[in-house]
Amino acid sequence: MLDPLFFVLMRNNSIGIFDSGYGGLTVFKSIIPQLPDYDYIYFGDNARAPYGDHSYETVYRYTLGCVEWLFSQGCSLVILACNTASAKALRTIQQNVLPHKYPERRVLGVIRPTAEVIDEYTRSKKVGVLGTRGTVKSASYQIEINKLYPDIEVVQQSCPMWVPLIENNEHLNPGADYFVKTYLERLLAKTTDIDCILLACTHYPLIIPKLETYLPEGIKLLSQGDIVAGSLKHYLDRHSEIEARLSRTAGQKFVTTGDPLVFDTLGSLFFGSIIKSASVSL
């Protein structure tokens, strides 16, 4: 059951932040310092996570259902803080759903903002991408980066063991070293002179201390939180018609389709502070 106080916030026009699970909390964590005054609802679809190995149709259906739930709570702007949802569902929602059903609402993702700034971080024009199987298979980062910067070579490596390690809180233990080192070496073996590696999964910032242990000197690690936060701030500056609708009471609410007690325990690790969520059913 939802906390009765939740319905008070729902009447406000919050910014919705969606992820299939926990990773989007690292993006949310980065958004708050740059845009602290707005109201937010974070939605984690933990009951159906992970999304990474699902088909495009399934990810689209799951993502749309969650976005529409956030719309029903008054959110006029939703951020897909999930690389898989951004890769497999965002464009269809933007092109086929919003114009016909929700013309006054907007849904944004995490891939395009990252692609737009990647040129600022590489001199060699060779960029590595570490992500889930679903994100890597979609080739979304290669496509978006090469649309904007055809001269940048993008090489990818999927890291299927990292999310399970992180979600079981084993990512900083010695047993994680093998998988961190292995995937990183596989990526770097695919081309020479990579000088920038994008962490294309919002779970991966939690594994940065391990990555830095095995990362060759001169290679930058790029996580998405601050990039997405800056992009959202610029978006609101440019779209006053959206910004004017948003409520500002600095409210933060968290909901999950999974077990709230489990979500709160692990989610606090991603968010960096204690959270308290409510359960919702779709």
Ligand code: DGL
Given for the second form:
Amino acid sequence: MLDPLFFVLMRNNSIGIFDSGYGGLTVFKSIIPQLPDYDYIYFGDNARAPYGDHSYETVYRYTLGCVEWLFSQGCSLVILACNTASAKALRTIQQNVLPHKYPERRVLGVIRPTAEVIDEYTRSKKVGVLGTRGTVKSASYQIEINKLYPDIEVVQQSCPMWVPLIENNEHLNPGADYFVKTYLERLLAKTTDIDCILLACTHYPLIIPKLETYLPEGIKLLSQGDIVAGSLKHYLDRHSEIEARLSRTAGQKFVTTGDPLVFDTLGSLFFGSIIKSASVSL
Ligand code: DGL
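Other form of same protein, the form predicted in complex with the named molecule, not the form predicted alone:
Then the entire complex follows, led off by the chain already shown.
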């Protein structure tokens, strides 16, 4: 349970950043240099991660529970720094929950901002997308990218073993090579001339050092952290009614539904600086 003092201290209007586990830390890490003054609460639902193979209903229910917890802590803006949740829960939350239950609050995802800029990263107009089974099955990237850029071919491959490897800190060990190589080869076998591979799961930047050893020359890897950070900055510039409500004491809090000691150890590696999290149970 959270220390009651935590609740007292955190009555700021923070930006909530949500992920099933550690992956959203790769986004949070990119947000801080661009928007250093705001307060943040990072929520990792580690006890129920990975989300990648769960049904729409389950991802929606889990995500909504975490978002509502962040709302209860005073957040009026929550970023789903998770592709699976963005693919399977965001629209329902935005369309069916916010308007009548939380009309003053906003929840944003990571798929649309990534789709918006994808054309800047491909010349061949062939983009590979690596994601969880949930993200790939939803076809959200194909749909969103082709709405904006009908001439871009989007080829997808799910990588169901990567999030478990990362959540268990096994992703850079020798056993991970087979899964890294296999999923990459499966993707590249689907078409020729891919020149950009989008890492459409916020966990995947952690696996880049391994991926690079198998990546053919001429193909770029694209992570979402800086894209989402830039898009958030742009959003706040355009929505002064939301921006004006956010508190600015540069506070950073971390909560996990998992074991905080484990979260702090692994999360600090992913985040690049020391994390001290609190436990939360939903
Ligand atoms: N970081 C999440 C994503 O971007 C991980 C999904 C999972 O928990 O499987 O999709």
